[in-house]
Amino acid sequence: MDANVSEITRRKWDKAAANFDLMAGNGPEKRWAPFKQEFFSAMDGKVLFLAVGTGLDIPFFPENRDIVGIDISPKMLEKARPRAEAYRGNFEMRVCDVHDLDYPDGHFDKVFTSCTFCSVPDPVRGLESLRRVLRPSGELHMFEHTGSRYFPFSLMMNLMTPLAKKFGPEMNRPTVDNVKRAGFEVDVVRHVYLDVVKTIHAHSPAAG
């Protein structure tokens, strides 16, 4: 990924990081909690969890887990640090670009995102990395909120993107097929709400 690119993403997270609670603390997170633990119960093995930002998702992860989060904002990552200090398990954080993850190949057993690659600025680039970074039929679990197939919402999203990607995220990436342009094998999409928010359950194809 382009330094002026990376450097133009860490700085509007970092940014973003002192409000970031009180955007996102109170509906979504509050909405989305029954799916999100249900979501984060399949975790075992060595995970990785892109992108931590202030931790909201942590109380959702089971207990007892090896789990390596990263942010690409270091004052994202400052604000998450008491939910990370409170897990009940082995939780390392690093500050970290997806599109340049320093693992070696093949060093996690799953990745989850949340809310993520609606903002990551190479999708399919960073989707690439993830999949690198998996062993052979390692497992991508993604709760993500994308583009819409269905008037009006389509328009909306169309229409909000250009605004909505200056502060934060874009509304209308075509996620799922982001995930298998990056060679990821699709296992189900399940709608959360209506076929905007979802959960997406992909693998990396086995060796050989």
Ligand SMILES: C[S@@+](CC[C@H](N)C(=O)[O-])C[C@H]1O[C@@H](n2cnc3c(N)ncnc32)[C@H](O)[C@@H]1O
Second form
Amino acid sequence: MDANVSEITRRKWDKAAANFDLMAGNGPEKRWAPFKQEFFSAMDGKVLFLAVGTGLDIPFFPENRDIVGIDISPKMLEKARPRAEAYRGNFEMRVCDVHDLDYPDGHFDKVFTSCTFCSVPDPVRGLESLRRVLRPSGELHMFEHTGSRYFPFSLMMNLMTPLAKKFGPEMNRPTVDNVKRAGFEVDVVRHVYLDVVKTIHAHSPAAG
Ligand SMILES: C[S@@+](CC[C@H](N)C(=O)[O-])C[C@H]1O[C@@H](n2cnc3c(N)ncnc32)[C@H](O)[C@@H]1O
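Alt. form predicted together with the named molecule, vs. the form predicted on its own above:
So here's everything in the complex, that chain up top.
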């Protein structure tokens, strides 16, 4: 990724870190808790988790897993540290830009993302990068909010995005299409709230 874009992204999220938990109601959104618990229960093998943020998702991780959590923002990871230290299992945190992952090809068995691809500057490139570090047939599991196909939500999100993206996420991304464009095969898309909050389950194609 262009070093300038990475720097702008890092600065934006470093700035958001101070008030992120407050904005999120000082804890993970309670209404998503049962979905998140179920979603993360599929973690096993060597897992890459993008993006840690302040670590609000960590209490939902199943115990005794082997997880690497990355985020572009050192300040977000600083906030996440107490939650990471409380995790009962192997959880390593690293500052890393998803566009420029330095892991070898096929290093991970599974990748999990949570409310991330609303924020990554070049989502298709970011997803291609995740596909590279996943083993053939490795799984991608995403908990994301995306744009909506339905009026008036589609209009509201298009109107909100120019302002929202100055401070944080873009509200109107076509994330399921982006996953396909990045070369994944989509298995299941489950709607958690309208067609906005959803889980996307996909896999990397088998080795040819
Ligand atoms: C909306 S927050 C979500 C944080 C956390 N997953 C949660 O749900 O509480 C988006 C996160 O994506 C991270 N992020 C944005 N662009 C990134 C990139 N290119 N590489 C790695 N992390 C990135 C930000 O630093 C931020 O922590």
